[in-house]
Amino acid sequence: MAAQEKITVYNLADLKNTTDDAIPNYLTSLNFTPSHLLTDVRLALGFSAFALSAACFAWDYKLGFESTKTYTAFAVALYTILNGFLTFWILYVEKGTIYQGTSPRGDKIRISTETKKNVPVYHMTIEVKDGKTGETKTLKISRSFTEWFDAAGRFVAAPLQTVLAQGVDVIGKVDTKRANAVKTEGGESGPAAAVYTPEMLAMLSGAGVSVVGSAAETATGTETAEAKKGGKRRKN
């Protein structure tokens, strides 16, 4: 079995980017249909600005500045407008969106994420629009990265998928296995995580996967405590 890729656990950007990439993959595996509208518009704006710059360079190189300065002035103004609109699109329309799509049941879902500086907590904002009634509701979930990354920097998808399935009804209706997993007592920040029993942890460990977080610590806390006590020796 190939070694699982590790990331630097002290790099908040790596933690967020890896998690951001995992969510669309998970939803795709559940037969959600992604919408690429936001990305397509951003690419169109970016390529348009690039094409305008290339054209400006070409006519200046071939015809000279004096004969094309009027066109260059228009090009500069248009380039400024395009880049301004691109910035507006990223900051106020996309707003950190990592996924937008439709569930197999016809419900619309949009997921935006963010982190705070030097705080290893993953904040998710999920907007769901009911496919039948058109009603829209917004959910906010905040969880520690330690729930799906171990100390070595290995990513484990199952705990993250369980958080989403139990916290977002649209996802839970499709992934009923994770949605109905046994829960621990949750806090105000989001839904409770699934309990990983010693047998489940042993099975995951045998597959070369590490599971960490409050649920895993609950399942292994006794064994760890006993191991620490057993390792101590009194000095005579």
Given for the second form:
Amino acid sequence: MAAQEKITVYNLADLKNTTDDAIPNYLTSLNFTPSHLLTDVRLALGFSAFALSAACFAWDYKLGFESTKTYTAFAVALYTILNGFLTFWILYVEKGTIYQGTSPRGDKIRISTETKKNVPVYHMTIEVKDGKTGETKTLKISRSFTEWFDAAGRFVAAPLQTVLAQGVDVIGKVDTKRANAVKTEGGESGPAAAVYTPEMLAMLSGAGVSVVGSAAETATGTETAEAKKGGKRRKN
Amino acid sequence: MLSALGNPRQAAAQLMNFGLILSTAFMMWKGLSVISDSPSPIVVVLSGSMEPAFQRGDLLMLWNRNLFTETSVGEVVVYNVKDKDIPIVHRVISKFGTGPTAKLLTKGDNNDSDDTKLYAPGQNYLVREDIIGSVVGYMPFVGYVTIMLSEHPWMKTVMLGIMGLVVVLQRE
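With the form predicted on its own already on screen, would you show the form predicted together with its partner chain?
What follows is the entire complex, opening with the chain shown before.
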């Protein structure tokens, strides 16, 4: 994970969008099967409204206004209905859902997220339906973005995955590695204490952040650390 | 951000957002057109023939339905000369007869003579059908952008291109 995109940490939309993109990637990597129903309905509604307006443009351009007045009136009314339904769909049915799918064990999961204006806290609402018993549960997890973005704006996947694996047992049963990792006590104001695993440190130092402290140096084992060890010897 | 376009559904959703902006603007225009019964419910004044009432660059709102009264003398109307596509904004100064076959004569407030020489050869008057609307409201200066866009058509392509890029690359 050497060269990685940096985002502006002050831009709440970037923070939310990057995190929203990362969660489906994580779940897909655990072999969850996504359900594209919500997106497909939204695309169908939007593109059919667009097609209708394209048709209206075409007949108006070819045949003129007067002769096509009635068709245009109907097209405008139908377009308003389609667009209204699309808005309703996005606001009330999708409701901020970023992932919907089934785990490899057969449990259904649906994650929707939101942020409040100018507050860097990520609110997740997770609905799970157990594959065997059929019971549904809703969990809410709210964490500060500082838990998985560093000060420069790089996204670190491991802490977010740990939050999800430890907070949602449907995910934890599939991703046992993260579920059993050191539990990070966090909340809306950020992690209580920074817990870095050796791999996280390797990534951070590999990306050019200078690492001080012998424990970190022995844990990394990258070229940068070796060069530093060489430097130290020379100075002596 | 651009890497997000690797996912085809997301790319389709971004494209859809841009397309919907264009189509909603177009449908609002058509809706206004249908309600006012005018092929062009908003026009820009292109010449100074109606000064001091309307200046070049003013935006005019038109209404083409005679719900309460017929088009009468003194109204400012917009008409297209037969077979020409340029709308002219002038005032009705005389009317002979009533109903859809009434003969109307127009003249620009700032012109010396009436519009007889502007009409098609052999045409000495207008009828109600030639008129595409009466002016019911106006906004000064706003139309200058349209004048610039029509005199420099490349600006339209540039504007649309910039709008498209901005919507597709941003996800707010």
